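As a starting point, one isolated chain is supplied in structure tokens, in the form predicted on its own.
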Amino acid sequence: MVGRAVIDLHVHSSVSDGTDPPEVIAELAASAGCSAFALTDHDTLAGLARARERADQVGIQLIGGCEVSCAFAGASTHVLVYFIDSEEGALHDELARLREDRIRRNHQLVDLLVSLGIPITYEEAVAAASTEDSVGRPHFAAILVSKGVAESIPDAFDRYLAHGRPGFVPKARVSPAEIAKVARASGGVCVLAHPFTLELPPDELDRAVSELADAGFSGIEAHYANYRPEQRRALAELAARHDLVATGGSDYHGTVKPGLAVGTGRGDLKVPDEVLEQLAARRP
């Protein structure tokens, strides 16, 4: 790859709701010219060992991480956690609790879909994922498509699975401040993922980011693949105002989110590798 080294700090594998195994994610990141990548599966670190083994083989740095769903500012908020290498600690305990609640939610979701006249079983959902812990709404969406109930995964969410739709079942949410606390206790740092999903006007987003900075956050995801250049610049300026690192990533999920590539997003993503150094400097 010509030019500065780049990184991708937001990638998902089949261990959560992506479609590529952790080993393949490492290969894709290396092929894209990344010097480092973070595997950030939802509420789990289970894919890190496999990704790290392959990353070492292809000569790329892996940052241990995950993505946690939180409740903040009246909306579902996603928090990225980085530099988690130990297999025990406060964050691991919290993730285990969240995974248990995910299983509860998934059983309820099956029951709700059946009540809507959709022939689906819990066993089908588990079979669509790599493990019971990793079953998520995208797996249910894929099943609905396979049964002809929806035309595509986005259509399945629009018809049944999104918030406010007839097949939506909420799952447990913690506050970002709680995740920041347990992440720091485990040696990690927290970053607000795709900030515009909060759907806040600029002044309220500024206050929300200020609150997260006070809670111990280290950065916000400014260089996000689905954001326009002017949106990325605005978020980088917002990060600077609050002394936060402007991080970035593709949010790659494989075929679940078509058109995205590890490292390059939609072709114009270039997260400089010094961002990783800036984040590492914020470690407790």
Second form
Amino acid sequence: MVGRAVIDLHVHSSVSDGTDPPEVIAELAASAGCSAFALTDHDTLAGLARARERADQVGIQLIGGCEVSCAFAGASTHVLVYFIDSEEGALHDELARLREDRIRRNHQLVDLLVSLGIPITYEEAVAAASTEDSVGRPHFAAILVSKGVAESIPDAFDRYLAHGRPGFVPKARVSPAEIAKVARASGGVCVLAHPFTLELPPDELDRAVSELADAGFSGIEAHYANYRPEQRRALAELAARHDLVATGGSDYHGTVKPGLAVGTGRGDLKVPDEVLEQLAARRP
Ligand code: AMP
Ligand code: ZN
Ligand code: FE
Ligand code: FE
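Next up, can you give the form predicted together with adenosine monophosphate of this protein, since the form predicted on its own came first?
What follows is the entire complex, opening with the chain shown before.
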């Protein structure tokens, strides 16, 4: 093959809040021409074995991972964890606690939406997901659309579910330093996901990234499908300044995030496979 192979280090399956099963994710990554992909479901490793089995069949490498919600810089942010090969250990135990907290949050979210006059039940939310502990806000958004109280999934977030909106309920979140500690104890590395979600001015983002580097982070997500070329460049420079790997991915979620494809994002995503080697060199 001429040219560099590409990879995708940020993909969700129906094991969390995506709409395609883990096996299909492996197929999509292979047909997009990826040499490797990471399955990064929210707070769970439960899809990895299924994804790995199909990845082996279609001849693509699976990187075991997950995406964890953390409290950081006065906001909530997401941390991607990679190279998790075991479904036991410190990270697994922490994720189990986070899933318990997700269930508590989801009960509160149902109560809050009911108090806002929306007839929704906890059972409906669970029925929208693969398991009770994988119910996420995108599932709630889809239910709000089906009930006609929102026009689309983004509209459901804008009206109710996003931070600062009337239907927002926070999840208790651990710190990035705590996640880095348990991830490294489980053989993994940590990467700050979609750094602009922190909504920090450049100097504060620089300080935040420096703090994460000190806390044992290995990279930041620079080549993110929803970022413009100049944003990706700025993040790659930010990574280089702090001796961090500039990673990337699509954040594919299937039909709940339309317009994104595994591997190619919005058509212009190209995460070179060298990124995986750089990241692997940071393994504990
Ligand atoms: P949860 O972990 O249940 O709080 O849900 C987080 C997920 O909701 C994210 O990973 C996104 O997939 C989705 N999400 C968060 N904010 C928005 C938004 N403003 N518009 C659309 N999707 C969003
Ligand atoms: Zn998600
Ligand atoms: Fe995220
Ligand atoms: Fe994600």
